[in-house]
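Have a look below at one chain only, the form predicted on its own, in structure tokens format.
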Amino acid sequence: MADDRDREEIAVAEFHKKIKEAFEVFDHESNNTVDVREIGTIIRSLGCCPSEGDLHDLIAEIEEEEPTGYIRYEKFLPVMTEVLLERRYRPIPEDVLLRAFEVLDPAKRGFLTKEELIKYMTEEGEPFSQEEMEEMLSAAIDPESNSVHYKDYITMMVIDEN
């Protein structure tokens, strides 16, 4: 048993490591605190994939009582080092993808219009802000065709763990 605790011990030690490195990018004043608006971007930047929800959760778990706009690293280190070991918001794997895009495209073309891809995206389930459809489309539209061919795109944005 001590060779699972010796591993999870040296697993502690690296994500300690990447958080680190990871929050200090964003700690602008080199004081141990970020913005809150950038928890998002440090927490996808370590391989997690929360949604909307998840991270507004993940937020008030390690927010100040008093929210001060600010998230303190030592009220981060162990919510993310949990997360990490958990193996929590693990991004969706490539064929689950690829079946998604599928049931958009029943006749099986291989590629969502723009537009399609715009309905589905801002009025289906957890609609996409102006922002987050813009930033798609500028990596998911091919400009020849106005099209996103749906195989190459998840090629591109899944991300290999090995």
Given for the second form:
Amino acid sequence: MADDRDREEIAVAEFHKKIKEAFEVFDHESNNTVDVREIGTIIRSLGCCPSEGDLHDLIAEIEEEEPTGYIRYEKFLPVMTEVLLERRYRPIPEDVLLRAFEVLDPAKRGFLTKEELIKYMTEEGEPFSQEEMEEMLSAAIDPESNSVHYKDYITMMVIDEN
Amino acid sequence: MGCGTSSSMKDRKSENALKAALIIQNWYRGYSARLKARHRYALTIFQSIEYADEQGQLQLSNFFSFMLENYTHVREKDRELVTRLFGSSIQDNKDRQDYLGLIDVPDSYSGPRLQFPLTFTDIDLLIEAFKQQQILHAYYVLEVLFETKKVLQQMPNFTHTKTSPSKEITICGDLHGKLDDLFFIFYKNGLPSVSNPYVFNGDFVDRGKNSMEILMILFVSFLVYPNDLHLNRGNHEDFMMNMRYGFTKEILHKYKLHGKKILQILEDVYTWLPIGTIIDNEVLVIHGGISESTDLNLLYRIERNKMKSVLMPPIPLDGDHVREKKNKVGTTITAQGIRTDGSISEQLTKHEWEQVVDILWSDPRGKRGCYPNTSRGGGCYFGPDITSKILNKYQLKMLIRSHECKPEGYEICHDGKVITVFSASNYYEEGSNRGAYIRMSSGTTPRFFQYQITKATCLRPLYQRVNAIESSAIRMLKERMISRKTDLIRAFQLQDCNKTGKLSMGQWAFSMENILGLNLPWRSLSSHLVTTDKNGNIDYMSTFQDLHIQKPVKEVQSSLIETVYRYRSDLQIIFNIIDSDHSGLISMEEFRSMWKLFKSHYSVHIDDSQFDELAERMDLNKDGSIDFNEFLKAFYVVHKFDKLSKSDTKLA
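Form predicted on its own done, so how does the form predicted in complex with its partner chain look?
To see the whole picture, the full complex is given below, headed by that same chain.
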């Protein structure tokens, strides 16, 4: 019993250090606050994959009563620790991602055209901003065929992250 | 084909498409965020190492003071060395002819020829020539330097200037030898002129490879428009910083015959650069920042040209004085006219010196109050309350400063009262950051212009750019790690009581931070630096698996090799100072005594005999002199996965 508690305490301590590290990198003025617009990046850099909706809810939890545009570390830490302990917002496994692309490519051509990708990403789900769309296209599009060979694309991204 | 069936199939299809889109978007946003975080981590690494180096630089200046205190025979025997370190400025016009009279510009010289008195055509001429990568002849360089010094001497410590709605002023931050950025600013924002004034806020030189060209363009523009092109001194307008950060090397390389002359005059010109600019009596533009004791009235009065190097604190050189006051760096001493060699060398008081250092080295932070700037080792961190206090004291509205690289090229803090502007894009590495400049006039809000200059014809995808910056940063970090290998292993083993070869993440991170003195996100970086087993424990010896320092001589201990490698920049600077005729050679005796002093001041525990053996074995000229550049070059880090056989470790 005591052992389990010790282990959890150590795990929590390690989470705290990890969260602090990630937070500090974006704390430009070194005053334990970050711009609320960077919170999504920080949370995702810790390995979680919340949707935009999830993020919105999380921010509501950690914002001040009267939103200042800044998030304080003291509010961020407990919420984020729980997210990590509960293993919430797990990342998408590679095979699920592949199947998602395949759903959008019912003819099983092995690729999506640029127009198709733009249409899905900017009109469905939680639409991309123009900047996000351009960013994705710059790496995903094969300039010769003007299409995304999604299997290769996924493989490349996965290798890059590891 | 009933309506109901087809529409429900359609519904399901579109529901699936919606789900699929959500999955892809979610995954992409996570990936993109992690890229941005990796970019930030890389910048943090670059910045920590940069500031740690600056700290090292300050330690070096303490070493010189220490050297002078304890190395008595230097003071007596080598007056030239003393004069070089703490000496007086050269006499004025008599020497100008001495310098220029000896230099000839051959007919075969195809570079730009300046016509004095300078006009705007000379500015164009220089820009066009430098675009073609031509080098300005040393004769013209020296002429420009002499003229610039003459004009600067007329100017007060702070330049006052006024704007109007029809005459905006442009403020640029650090350029650090990045000529393409200056070209871009002039292209987008126009050349300096009476109707297009500029302030260049210091750090024109060092690190980039065109410091000389930038300096020439700025000085020539200044000579043509002395009332509309304002130059502030930065912490890199300093001969000691130049020795470590590349400008000295650039000069000696581009001007093999006359480089030494140029260096001598340049040292002096730097000291005449104004400390700051005040716009419309409202905006203070200085390079670094302020401290709680910043006294603008005092700074107005001091003789700024006595500040030879911000890294050489005032120290009494008179023998009696030494014995009397038992001087240590840090004791309060008053200004003295000090006699060495019969000539009077004057310095600022310690208080005055500190005031200038604060201006050139301080950084704003969110925390209230004023604290010593421990990262850089000089100046302080000042909070928003300090900003308010000082701005109010002098009825100013805003502080514009530079000195810190910002990812977006500029940053506003302290409730809009402090703006940082940094004009060297891609400062650390291709893709690391944007550069920016500010346009403003009284009564209007400042406007910011950002840019990022690259030699590539099209932008690579984000992940490739981030990869490049990340690998560069990690590589630099690993070189630091290998230079402390012995100390790191000792620290690891101390914690590894059961000798398992493994440590917890917390233990490993603690040792790394402690020994390297770098405040970095070690846990997030660990995947790049070490191998972790499935329990999350770290195999700490894997810290060193990819690289080693090339051993120039097999028989010598690793710890000595590491030490020389770690201090090679400092050693190079010391050698350069001893080598007053810039021959590249110093005597074996000087080398040995310097090493002994260095050892004791830096508390390095290496046997002298080891060092002697190393020096002798390295196939040095057996005539008792050492080519120290060759000596230092022999210590470099080999990265295991390099395609080339030698890695390029950059010596200062």
